[in-house]
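A single chain, nothing else alongside it, follows as C-alpha cells in the form predicted alone.
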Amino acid sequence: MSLVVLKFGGTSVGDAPSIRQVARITQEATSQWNQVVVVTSAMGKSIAARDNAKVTDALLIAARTAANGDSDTFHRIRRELSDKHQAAIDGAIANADERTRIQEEIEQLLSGFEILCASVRVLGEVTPRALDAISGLGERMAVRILAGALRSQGVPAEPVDATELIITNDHYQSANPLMEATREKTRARLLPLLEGGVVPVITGFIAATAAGVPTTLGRGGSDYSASIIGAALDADEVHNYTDVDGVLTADPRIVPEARTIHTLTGQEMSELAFFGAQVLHPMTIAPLLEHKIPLRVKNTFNPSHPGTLIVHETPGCERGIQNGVTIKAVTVIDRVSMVTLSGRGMKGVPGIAGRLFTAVARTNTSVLMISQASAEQSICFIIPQSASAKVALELKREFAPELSTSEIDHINTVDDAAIVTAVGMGIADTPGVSGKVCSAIGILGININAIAQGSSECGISLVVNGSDSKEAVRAVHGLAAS
C-alpha cells in the first residue's frame, strides 16, 4: 500500500479558487496513491492579491491588542475572519446544506476566540499557553473548509484536529513532539480512516500535551506537522505544496536569475532552512531523515513542475560533487548582531565559553553562529538584532570581575550585520571552495567580519555588514551558477 502526505501552505488555501485547486491536486493524488493524507495551514494571502490577510497574524494581533486593554480590535478581527471564511465556503463547497453546517462550526470557533480575547483583556496579559490556544484557531477553521471542498470533488474526506495526534512537551509557542506517543496516537486515529478510503484533512501547526492542553510547533510549523505525521505513518513520500517551484538557488528578490534545484540532501535542506531559506520550517527534515522518507517541494499553482526532491542521500554527495557543482544555493539572514568577547586574559582560561553561552541562554536568545580565534583571545557569535541589548547587558554582568581587571578588554556589539551562507554537500572537503567564496566577496570590496563552517560539512557562513548582504549573495550565487 502506497501512502503520501500532502501539505498545503497558507497561500495554497488563501481563497476559494486556491482551495478548489488544492482539492483537484488531492483528487489526482488519490488516483496515484493508495492512501492520501492532507495537512493544511491556516488561510493565508490570496494568490490573486485581492486579500493579503494572513489568518494566524490576525489572531495574534487580536490577542496582543486585547492584552493591552483594546476592546475593539479583536471584535473587528472576528468579523473579518468570519467574512474571509464565509467567502471561501461559498466559493469552494457545492452543497448548500454543507455550506451552512461548516459556517456554523466556524462561527462557534470564532465565538470561542472572542471569549478568549475578552478574558485576555480582563487579565491584562497573554501567556504563551493562551497564545497557542488562540493562534491555532486558523488551522481548525481551514480543515473544515478544505474537507468540504474535497467532498464537493467527490473525495471522501474528514477534518482531524492534530491535538488528537501529535503529543508534545509543554514548551508553549515552540513545542517539541514526543514521537513514540505521537506515533501511537496518529496510527490509532488515522489508519482506520485510510483503510476506509477516507482522506484525513489535518490541522498543521498545532498539537497538544499529554494532558490535552493545546500547543503549537512554532511559526511555519505546519511543514513540521506533515513530516511528523509522515514519519508516524511510515509514508512513502511527503509533498510540501507552496507558491514557488521548489527550493531555489537564492531568494529571487535578491537574485532574479535564481533557479529551482532539482535534488537536495536532507543535510543541505536543513542547512538552508536554518540559515534563512523560508521554503520550509527548519525542523521539517528531521523526522523524515530517520525513516529515509523523501520530501518533494512543489508549487500548488504550477503542479506539473517537478519541484525539488529532498532525499536522505544522493550519489556522489559524499564527495561534494553533483553534476560538477559544489555550491548549490546561497541564503542570507539579515537584521542580526555580532557580539565579540575579547581579552588577553581569556587565553587558556577554562570555562569562559561555558559562562558566556550560559549567560546568553539566560536571556532566552538563540545563537545563530559562533566563531573563535585560534589564539583563544576572542569569541564572537551572532544573534538576532532584537536581542542585542539584553544579551550585552547580561554579559557585562557575568564578566564584571574580568572587565574590572582588564582580563577581558571589552564586549563589543555590531548591530548592522548579516549572515551569508553557501550550501552544498562536501564543501568542507572540496579544495578551494572557501577561497573562491571569500575571493568573490573580497573583489567587491566587501569586508568579511567572521567566518564559520558547520560540522555538517555542507555549509560555509560569512558575516558581512547588513548593507552589503545582497551584493554578497549575488557574488556567491555566481559561483553556484558557474
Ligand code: ASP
The other form holds:
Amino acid sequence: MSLVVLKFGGTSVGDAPSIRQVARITQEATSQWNQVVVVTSAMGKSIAARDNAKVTDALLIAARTAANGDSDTFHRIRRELSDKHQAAIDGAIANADERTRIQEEIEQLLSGFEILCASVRVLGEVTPRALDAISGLGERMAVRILAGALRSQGVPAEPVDATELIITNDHYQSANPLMEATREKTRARLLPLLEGGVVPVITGFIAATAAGVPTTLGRGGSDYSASIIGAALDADEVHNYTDVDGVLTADPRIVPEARTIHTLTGQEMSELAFFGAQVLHPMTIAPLLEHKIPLRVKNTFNPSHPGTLIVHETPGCERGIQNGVTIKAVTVIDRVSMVTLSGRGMKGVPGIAGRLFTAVARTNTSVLMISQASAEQSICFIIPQSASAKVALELKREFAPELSTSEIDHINTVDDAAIVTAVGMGIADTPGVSGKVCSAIGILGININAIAQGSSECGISLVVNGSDSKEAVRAVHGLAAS
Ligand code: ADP
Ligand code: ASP
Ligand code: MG
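Can you give me the structure for the form predicted in complex with ligand ASP, which would complement the form predicted alone we have just seen?
Below, the chain from earlier opens the complete complex, with every other chain and molecule after it.
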C-alpha cells in the first residue's frame, strides 16, 4: 500500500486557475499512489484592496485593528475575503449545487470571524489564543474549495480540519505537536477515508489542544502540518508543492541566478530553514527524520521538474568534499539585533553565561546564534530585533550589581543586523571554508561583526550590518558549488 502526502502552499491555491492545477496534480497522484492525502495553506495571493496582504495576513490585520477599536477594517476584510473565495469557487467548481453549498459554508465561517473580531473590539485586546482562532480561518475556507475542485475533476475528496487530527500544547501562535496523541487521532480519522478511496483535504497551519481549543503551528506552518501528518500515517513520501523549482541555492529574490539543489540531507535542510530560507518551515524535517520519510520540494506551476529531494541518511561529509561540494546554499535572516556583554569581570567568572541566557529566556526570546571571544571578556549573541528592547532591559536588571562595580563595562545592542549562513555537509570539517567565506565578504569592504559555526556542523554563520546583507549573500553564493 503506497501513501503520499501532497502539501500545497498559499500561491498554489491563490486563485481558481491555480486551484484547478492543484486538482490536476492530485488527480495524477491518485493514479500513481494507492492512497493520497492533501494538505493545503490558505489562499496566498493578495486580497483585493490590500496589496501584499494574503489571506492569513488579512485575518491578522483584522484582529489587530479590531483590538485597537477599529470596526471598519474587519468588516471590509470580511467582504474582500468573501469576494476572493467566491471567485475561486466560481472558477474551480463545476457543479452549481456544490458551488452554492460551499459558498454557504464559507459565509458561515466568515460570520464566525466577524463575531470574533467584534468581541476583540469590545474587549480592546487580542490574546494569542484569539489570534489563533482567527488566523486559522483561511485554511478552513481553502480546504472546502479545494475538495470541491477535486470532486469536479472526478476525484472523491473530503475536507478535514486538522483540529480533529493534530493535538498540541497550548503555546498559542507556535504550538508544539504531541505526537502520540496526534498519531492516534490522525489514523482513526483518516484511515477509514483512505481505505474508502477518498482523498482527505486537510487544513495546514492549524491544530487544537487536547481540550479542543484551536492553536496554530506558527507562520508558514502548513509545511510542518504535512510532515506531522505524513509521520502519523507512516507515509512513503511527502511532496511539498510551492512556487519555485524546489530548494534553491539562495533566495531567488536576492540571487536571481540561484539554481535548484537536487539533493539535500535533512540536516542541511533544517539548517537552511532555521537560518531563514522561507521555502520550508524550520520544523518540517523533524517529524520525518524518525521514520526516514523522504521529502520532495516541487513546483506546482512546473510539475515535471524533479525539484529537490531531501533524504535522511547522512551521505557524510567525505562525500561532499570528494565531489568538491562544500557550500550548497546560502541564506539570510534580516532584522536581527546583536547584543554584546563585555567587561574584565567576566573573565574566568563561572556562571555568567548561565545567568545571561536564563535572563534572556525570561523574556521568551529565542537566541539565534552565540559567539564568545576566547579571552572570555565578552559574549555576543543574536536575537530577533523585535525582542531587543525587552532583552536589554532584562539584562541590565540581572547584571545591575556588576554594572555598578564596572565588572561588566557595558551591555551593547546593535539593531538592524543580519545573519548570513552558508550551508553544506562538510563545512565544519573542510579546512579553509570559513576563510574563503570571510574573504569573499571582506573583499567587498563588508564588515563581519561576529562569526559562528552552526550546531549541526553543516553551516557557518556571519553577522553583518543589515544594509550589507544582500551583497554578502551574493558574494557567498559565488562560492556555492555549481
Ligand atoms: P508556499 O506558500 O508555497 O509555502 P513560501 O512563500 O512559504 O511558499 O516559500 C516559497 C518562497 O520561498 C519562494 O517563492 C522563494 O521566494 C522563497 N525562498 C527563499 N529562500 C529560498 C530558497 N533557498 N529556495 C527556494 N525558495 C526560497
Ligand atoms: N497560511 C499560513 C501562513 O500564511 C500557513 C502557511 O501558509 O504555511 O503563515
Ligand atoms: Mg510556506
